[in-house]
Structures are given as structure tokens and as C-alpha cells.
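Next comes just one chain, in C-alpha cells: the form predicted on its own.
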Amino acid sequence: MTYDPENVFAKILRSEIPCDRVYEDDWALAFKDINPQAPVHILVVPKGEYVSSDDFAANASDAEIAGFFRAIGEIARLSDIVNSGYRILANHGRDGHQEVPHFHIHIFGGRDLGGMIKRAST
């Protein structure tokens, strides 16, 4: 899959679409999800053009990877969810239900998030 510079997150990064920003540095932009699934639901988007977690891991520089994951930790601290706990999630591809073809991490917190996933019935 090739990167589409017209995806919604690319437009948010270029400030063509507004968002409720909660954090920004050289490596990442974080904003509140417009359809939150938990009291804290923040999307963290790297500033580089990466389609998926696989693309990011394979092609981002060490500095981009370190900066991005440090940003996730800082956002969790700023959101006051470190002590109570939180979940990070990255969807990848069709089966993973990735809706936007720009790598991003969801941070969920603010309540008990329950088990990881439901088992598929056999």
C-alpha cells in the first residue's frame, strides 16, 4: 500500500482539518478522537508519511521511532492515566480494521478497559 497524502490525518497534520490537539512535538501530533471509546481516547500520529505500524517500523529513523514512543509516554502522563493504567492500540490493515491509512496509535484510559479481545467462536 502506498501512502495517500490526502488521508484525513495528513490533512490534520497540515492544519487543513481542525482537531482538538493535546500534544505536539517534532515527532508526533496527538488529538482527541472524535468518537471516543473511553473517557480518555487520544490519537497519536507520527509526522512522517507512514501507512502502517509495519511501514513505520521498517522505514522510520531511529530518532522518529524513539521520539514517537516517548511522545506516547508524555501524553499518558499529561492525561493523568499512568497510575490507573491505559491501553495503546494500533490497527493494521483490513483484518485489523485500520480505517485511516496513516500509522497511528490510540491511547485509551480513564476507566477499566476490560479484557483484551473476545475469542472468536469456533
Ligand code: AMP
Given for the second form:
Amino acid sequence: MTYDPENVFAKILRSEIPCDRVYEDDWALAFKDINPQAPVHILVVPKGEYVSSDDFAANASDAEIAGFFRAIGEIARLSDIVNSGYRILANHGRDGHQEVPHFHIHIFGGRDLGGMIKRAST
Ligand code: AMP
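Got the form predicted on its own; any chance of the form predicted together with adenosine monophosphate (AMP) too?
Now the complete complex, all chains and molecules, led by this one.
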């Protein structure tokens, strides 16, 4: 899948549309999800143009991957959810229901998040 530079997170990265920014460094931008599923629901996007977790894992440089995941740790610390606990999640593809085709990780916290996955059926 080729990268669509008109996706909503690309527009946020170019400051063409606003976001509720919580963190930014050379590797990542983080902002509050517009439809939060928990008291803390932050989206972390890499600065580079990667469609998905598969694209990022295969094609990002070691520095980009390290910088991105260090940013996630820093954002969790800044959000004061390390002691209480949190969940990180990336949706990929059809079965994962990825909606926005710029790789992103969700950080959820601020309440008991329950079991990991509720299955309709195995
Ligand atoms: P995913 O299914 O992992 O692609 O989830 C995309 C997420 O992006 C959803 O949780 C949306 O609520 C969120 N989202 C979509 N547009 C925006 C926006 N403009 N600002 C913040 N979050 C957004």
C-alpha cells in the first residue's frame, strides 16, 4: 500500500489541521484521540511517512524505531500512568480495523482497562 499524504495524521503533522498536542520530538508527535476510549487516550505517530506497523517495522531506520518507542515511554511517564498501568495498541489492516493509514500507536490509561481482547468467537 502506498502512502497517502492526504491522510488525516499527515495533515496534523503538517499543521494543516489542529490537534490537542501532548508531546513532540524529532521522531514522534503525540496528541489526544478525538474519540477517547479511556481517560487517557493518546495517539503517537512517527514523523516519517509509514502506512502501518508492518511498513514501519520493515522500512523505518533503527534510529526512527528507537526514537519512536522511547517517545512512547516518555509520553506515558509525562501522563503519570506508569504506576497505575497502561496499554499500547496498533491496529493493522482489515482484521485489525486500522482506519487512518499513517502508522500510529494508541496509549490507553487512567482506568482499569479490563481484559485484553473480547472475542465474539474463536
Ligand atoms: P485506528 O483504527 O487505529 O486507525 O484509529 C484511528 C484513531 O484516530 C481513532 O481512534 C480516531 O478516533 C482517531 N482520530 C481520527 N481523526 C482524528 C483527529 N483529527 N484527531 C485525533 N484523533 C483522530
